[in-house]
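Form predicted alone, single chain, as structure tokens, below.
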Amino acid sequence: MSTKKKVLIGLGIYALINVAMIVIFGSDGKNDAFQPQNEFKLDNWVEITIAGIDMSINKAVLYLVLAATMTCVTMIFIANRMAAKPNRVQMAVELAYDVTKNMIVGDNMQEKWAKRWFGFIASLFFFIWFSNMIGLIPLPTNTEHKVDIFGIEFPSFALYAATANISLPLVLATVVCTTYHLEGVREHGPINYLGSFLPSGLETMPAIGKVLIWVIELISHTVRLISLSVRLFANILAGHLLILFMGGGLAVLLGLAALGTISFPLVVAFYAFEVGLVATLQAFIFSILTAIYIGSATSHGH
């Protein structure tokens, strides 16, 4: 048998499960019950106040604290046991190091810089991936929908990431802005800094347009964090929906049991997308983007 009558085969016999699965169960009407954006919803599980100031402990602490140990944990297990002869896992972090390194820090900013600040990136690079990672695998963190075992509830499985949350990634983006700005004004002093922002071979441009341009300079650093941290944050969020909704979430909300079949091939298919791109891809960009600012901060050339 040929590969097309083999593929025919296969979505004719996929397409008879999705009609058999729209007969027998049909439509129950929409879902109101079922709140999908409660997925996101952070619980305090303990009440802790301090000085006025939320502190409880919620799952997003708990996928901080994650990521903080594997990023640590991880990096010094393997340095304790680098070997002459690698095995996999070792080749694989030191291929990330490379990456680091070379590409990430060593592209971007001049070695006495680079050898100041690689320590820093790294510690992004590294525990953001590891957070987009762990935020893809299945934790008992749901406690609205718990699940009944021998008369005792327990959390049900969820996903989540610390990075879904745009609190983390808004903290992150504060501490770049504020690092690349302090590092250029110890390197060049604050007035030649500030005047830095204005592009050179303008020295025959009119006075006022120059304070425009250096206004438009201005903007363009302050909506630094903004997109640093929006476009982690909408990333990893918007995957996690469709993780959601194809998964199943959507059948449940419209009541279409039949949309779970017909959606599951998606879900694997964003899955792979999320795992195999998108949460190094997200790691990658935000630290060499904090490379490429630490190092336009202490440039003395434009």
The other form holds:
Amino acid sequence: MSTKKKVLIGLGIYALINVAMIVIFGSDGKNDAFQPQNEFKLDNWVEITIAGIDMSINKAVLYLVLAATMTCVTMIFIANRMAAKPNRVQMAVELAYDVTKNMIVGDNMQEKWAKRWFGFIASLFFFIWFSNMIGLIPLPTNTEHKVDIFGIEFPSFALYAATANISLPLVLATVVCTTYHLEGVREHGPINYLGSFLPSGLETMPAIGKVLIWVIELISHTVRLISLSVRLFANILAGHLLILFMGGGLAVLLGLAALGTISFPLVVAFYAFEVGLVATLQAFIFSILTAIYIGSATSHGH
Amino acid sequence: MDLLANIAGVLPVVGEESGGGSFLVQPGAGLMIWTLLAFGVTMLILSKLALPKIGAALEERANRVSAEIEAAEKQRAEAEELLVEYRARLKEAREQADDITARARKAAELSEAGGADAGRQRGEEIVAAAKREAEAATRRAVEDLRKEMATLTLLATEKVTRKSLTTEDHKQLVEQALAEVDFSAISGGES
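Output the structure of the form predicted together with the partner chain; the preceding block shows the form predicted alone.
Up next: the whole complex, starting with the chain shown before.
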């Protein structure tokens, strides 16, 4: 039997199962009790208020601490066992180190700045990467829906990521923007730095045109804060929502049990996509943009 | 179609601000401070304890690898040199061996030829010696025969004449008798 035939027969059986499921279970009607967005709601576990700011410990704080701990432990562990013949984990970390060192930092700024900012940018990369990856491991953190095991209520397993909350990317992006503006001012002086926003090649343009373009550049610099943070946040949130819906959320929401057999292969695909590409890609994009911003703010090649 | 309509009706709930999803895009000051703390500590630890060590180890490894490559290249060059030298020596040795073989063959041929000559010569010598001995023996026999004849002649003459012969007579008689006997048959025609 040829491969094509086997695939066709497999697909046929799969379609039959789907039809059977629809016939057997039918529709229970739309489910209004299930609120999928509440998977991302932060319930305060430990109420803390310092100087009027709500510093309560919640799911996001746990994921932050987990990400920070995993980043530090893994990196220190690898750093201390830098063997001559590396194993696979070590090779992966070395590759990541090499990428941050050469591709992200080295290619985008002069050596002086690269030396100064490598630690910051590499930390960004690894911190965001670990945060994204931990976000894809199911952990018992859902305190909204508890599981009763022998009379004790345990939080049910859930996927969450600190980076799927706008606060984390936003504060990191704020740090990045502050940093590159400060470095630009330090390198060029405040007036020259603001002047450097204007692209080169506009010497013959009338003053009014220059002012207009400068204003547009200023807006683009301001928008960087939003684009940098929302890109990371939205990508991770969207990935988690897709996994949530395909992993059964949609079937529950619509009261269509049969939908589960259709969406299940999709959740596997989306999960693989998130783990294999999005988690790393977003960490890479965030850190390489940081490097590009610092590099262009400090360069004299305008 | 029903299904699609349902999905379309549900999805906006997620992003709808009033639908209970507004917390998704609402930054919280507390979480931002937590983030700053967590990231700050991570960065501090990484830049102090992890990144420099990894960088140093990688650099050391890169240096070692390049040194090893250099050493390997050097060794290869040396090996090639050695090979050339060995080839030259081998060629030399082969030439020498050929030379020795040629000379040995020549020597063997020479000695073979020389041996044949010597053998022939020796043979001739032996033949000559044997001839000489034979001649000497013949001569001795002829001499003995002559003496015997002389004695016999003497005895016979004394018997016939009944008188003792004087030395002078002896001599004469012997001469006479000997002259009558032909020795040439015995001595091979020499005397």
